[in-house]
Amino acid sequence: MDFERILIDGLRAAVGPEAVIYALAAIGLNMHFGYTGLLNFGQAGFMLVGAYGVSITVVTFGGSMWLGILVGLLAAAFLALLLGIPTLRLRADYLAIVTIAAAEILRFVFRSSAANPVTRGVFGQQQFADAFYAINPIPEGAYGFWLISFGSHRRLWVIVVGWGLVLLCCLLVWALVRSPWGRVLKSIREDEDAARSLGKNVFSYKMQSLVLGGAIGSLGGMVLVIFQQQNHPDIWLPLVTFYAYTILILGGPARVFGPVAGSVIFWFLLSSFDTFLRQARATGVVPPELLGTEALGAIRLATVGLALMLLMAFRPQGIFGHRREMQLDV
C-alpha cells in the first residue's frame, strides 16, 4: 500500500475547507455546550439557515452575496430566539429535543415541493458565490506546500479566508469568555441555581450564548456552500451535528482552540483511514467481497461513532480539556 498517499490525503484534509467548516460549527457548539452547558443537538439547523440565507438572497431574489451573508446571520439569530424562548427556562434536555427536531423539520421544509419556488426543493441552488471568487487575489495555478497540494487557486482562496474566519471567531470567543460575561456563562454551566441566586438573569445569558453560537455555526454553513457553489437540503443531515460534537469533544470543550485542534485531528484521521480502506481493498489486503464499495461509508461512520463512545468513556474532557469542564449542571 502507498502509505505516503495515505499521509498526504490526511494532511490535505486536515487543512482543507472541510476542516474549516467543521471548526466553525464546533466553535459555535463550544459556546453552547462547552461554556454554557446548553445541549444543542441541531447545529446543522443553524448551518442550514446560514447557507440558505446566502443562496436564497442571490438565486431567488437577485441580491448580492454579501447581503446574503448578513441575512444568514440574522436568520441564525432568529432561529436561536425561536428555539430558546420556549425551552431555555426548562431543563436542558428539552433544548436538546427541540433543536434536533427543528433541524430535521427545517431540512424537510426546505426540500418540500411547496418551498420549490424559493429553495428549488430537492434540486438545490447553484452558482451563487461568484462575487466571492471574483475578488480572489491569488493567481491561477496549482499550489502546494511540502506534501500537501491545495489544488486550484479557488480552493486555496477558500482555505485562506476560511482559516482567517476561524481565527477571528477564536479571538472573539477568547475575549468574551475572559470577560465578566463569560464568567457568568461558566457559572451557569456549573450551577445555574447559584448564578440565579446572585441576581443573574440566567435566561438572558443562555439566550445570548445560543444566538452567538448559532451565528458562528451558520458561518460554517456559508463557507460550505460558497466552497461547493451549491446548496441542497440533504447536505444538512443530523450527521453534520454528530461530526461537530465529535470534533468538539476530541479537541476539548471549553477550550478556545479545542474545536480547531479537534477538527484538524479529526479530518486527518478520517481521511487517512478512508484512503487506507480503499487501498486495502484495491490491493487485495482485504478481499473485495468483505469490503464492498458501498460498505466504506458505513465503516467510516461506525468508526467515528466508536471513537466518540471511547472518548466519552475514557477521556470526556478531550485531548486538551480538563475533566472539571464537563461537570455540567443540567
Second form
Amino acid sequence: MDFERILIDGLRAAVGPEAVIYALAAIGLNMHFGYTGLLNFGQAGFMLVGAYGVSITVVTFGGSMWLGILVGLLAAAFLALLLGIPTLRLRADYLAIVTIAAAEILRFVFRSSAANPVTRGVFGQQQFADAFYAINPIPEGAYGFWLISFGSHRRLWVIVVGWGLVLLCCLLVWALVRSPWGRVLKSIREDEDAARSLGKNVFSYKMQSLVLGGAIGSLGGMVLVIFQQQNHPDIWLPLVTFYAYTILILGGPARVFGPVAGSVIFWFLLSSFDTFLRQARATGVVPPELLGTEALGAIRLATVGLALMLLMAFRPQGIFGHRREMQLDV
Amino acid sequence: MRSLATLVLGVLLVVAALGAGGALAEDDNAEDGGEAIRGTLTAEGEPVPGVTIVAFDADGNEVGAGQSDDQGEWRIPMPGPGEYSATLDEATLPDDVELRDPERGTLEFSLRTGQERTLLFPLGEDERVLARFLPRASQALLNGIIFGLIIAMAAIGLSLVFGTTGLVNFAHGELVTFGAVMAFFINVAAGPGSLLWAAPVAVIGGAALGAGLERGLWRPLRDRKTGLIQLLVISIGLSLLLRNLIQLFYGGRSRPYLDYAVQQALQFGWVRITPRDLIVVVASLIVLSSVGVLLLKTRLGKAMRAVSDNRDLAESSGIDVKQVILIIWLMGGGLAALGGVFLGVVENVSYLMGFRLLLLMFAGVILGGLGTAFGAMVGSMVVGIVTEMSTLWFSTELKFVWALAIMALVLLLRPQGILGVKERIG
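Based on the form predicted alone presented above, generate the structure block for the form predicted together with its partner chain.
The complete assembly is shown below, putting the previous chain first.
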C-alpha cells in the first residue's frame, strides 16, 4: 500500500478544478439553503444553463466565449425567475421536489433530438473554450510543489482563475450577508412570518437570493465545461446537486468559507479513498474480481450517501458552522 | 414500454428481450485484430449513405465516429474492449428516412478483446406514424394505464408516510428497486417459473425493509426531534447509499426476469397487450382496491386516515400512532416492492429503476394531493397516462417532461392537489 500515492491523489483533487467547481456550486447553495433556508435541489439545472450558455454561444452561434459567459449568467438568472415565481410561495419540501424536477426537465430537453440543432443532444458540444486558454500567461510545462501536483499549465490556469473566482464570490457573499439585506435573509430563514410582519417583502428577498445563488452555481458549471472543453447533458445529473449539498453540510452552512472548506475536504477524502480502493485491489488485499470499475463507483457513491446521512443526523452544522443556525424546520 | 417494441420486427423483439442491447450478430473475425463496430444501413431494401454514427465510452466521451458509404456500410474502430454506446445522428438521415423506432437511435453494447461487433439501426418509415390515430391513441392509453397503476402502487407508501410523519422520502424509489432486484435474484437462483412465488417473497422483503428503516432510522431520528428538512436531506443520503449498495450486488446492467420475457401479444380490437401485462393490470387493480377497502372499511384504515389527518388529535383519542406509522411503512414498503416487480416484468430490472420512478411518484402524489392514499392513486394514473399519451404527439425522449411539467402547473394553480384539502402550504 503506497500511502504517499493516496496522499498525492487526494491533494491533487483538493486543489484542482473539481474542488473549484463544487465550491462554486456550494457557495450558491449556501446562499439558498444556508442563509435563506431555500431547499433548492436543482443546482445542477443552474449549472447546466451556465455551461450551455457558454457552449451554445460559441459552438452553435459562433459567438465569443466571453459573451457566452454573460449569456450563461443571464440564463441562470432567468431560470431562477422562471422557477421562483411559482415555487417560492410553496413550503420548503415542495420547493425541493419542484426544483429537482425542473433540473431533470432541463436535462431531458437539452439531450432530446428535438434540441439537436442547438445543443447537439447526446453528442454534446466540444472545443469552445480556446479563447480562455489563448490568454494563458503560464509557460508550458508541468507544475507542482511538495506533494501537491497542479498538472499541466492548462490545468494550473484553470485552477488559478477558478480559485480567484471562488474568492471573489466569497467576498461578495461576505459583504452581502453582513449587510442589512443579509440580516433580512437570515430572518426569513428563521421565521418567515415574523419577517413578513415587519413589512419585509419576503417573496422578493427569496427571489433575489435564488437569482444570486443560481448565478454563482452557474459559474461552477462554466468552469467545469471550460476545463473539460466539452459539454454534455448527462454531466448534469441530480447527483451533482447531492454532492454540492454534502459539501455544504460538511463545511458548515451559513458560513462564508464553509462551502470552500467543505469542497477541499470532500475532494481530498473522495480522491484518496478512490486511490486507496484501487490500491487495495492492485495489491490483492481485496480480490480484483470483487472490485471492478463499476463496484468502485458504487462504493464511492454509497460512501457519500452514508456521509451525508451521518452528517445531517449528528452534525448538521458541519465542521465550521454554528448549531444555532441550523435549526431549520418546514 | 415493451409493448411498443412488439411493433418492431419480431427479430428485434427477441434481441431486445435477451438484453443484448441491439447487437444482432457477433463477428469475431476482426479484419485488423482491433475492436470495432460495423453495420449496414438500409431502408426499404435500399442502402442509406452519408449517415453519421458516433461511438461513446461509458463516461459519455466520444471515442469514434463513422459515416455510411454508398453501400450503406459503416465501420468505426474502437479503442479497446469495454462498455460503449453508439448513436445514430438523426440529423444526417435523408428526409424520407427515419429510425423505425426513435428509442433505438442509441444502442448500448459491450466489446470483448478483438471483437468486431455488428450493430443494427432499423430504418424505414416510423410504423407508429403510419398507424391510424385512434388505434394508436387507445394503445397509448392502455400503456399509460399500465404505467399509472405501477406508479400508483409504488406511490401509496410515499404519500401515507408524508401524511403521517411529514417526511418527504427521497429514498422511496430504492424500495421499488429493492423489490425488483430481490425478485430477480430469487428468479435466477430458482430457475424459470419461480417469479410467481418470488414476487410475494420480494413484497415481504420490501415490507421488512420499510419497517426496518422506520424502526432503525426514522423513529429514532424523530425521537431526537430532528427537523423535517434535515430528515429530507438524510433521505437523499439514504437513497444514494441504498441505490449504490444495490448496484454493488446487482451490477449496472439492465436485465429482464427469466419468466415472461418474450410473449406473443394478444389483440383486443385496437389494442395489443401481452398476457404478462394483462396479469400486471389485473393484479394491480386487485391490490389497489384491497388497499382502498382496507383504508375505508377497517379500524386500522380508519386509524391510518386519522393519523394522517391530524396526528395529535389521533394520539389523544387513543390511537397508537407509533404502531400505525410502523404499519404504514410495512404496507408502503411491500407495495413499493410489488410495484418494482411489476415494473421489472413490464420493462427491465435495473438498479436505477426506482430512482427514475421517484420523480414520477412525486408528480403523482403532488397531483393527487400530498398525504392522501386515494389522491396518490388518482394522481399516479394521470401521470402514467399523460406520460404515454404524450408520445402520440411528441418525442418519446420527452415523455417524462410532460408529467413533471403538469406537476409544476398543479402546484401553481391548485397546490393542494386534485383530492387534497386546502391548507396553507406556502
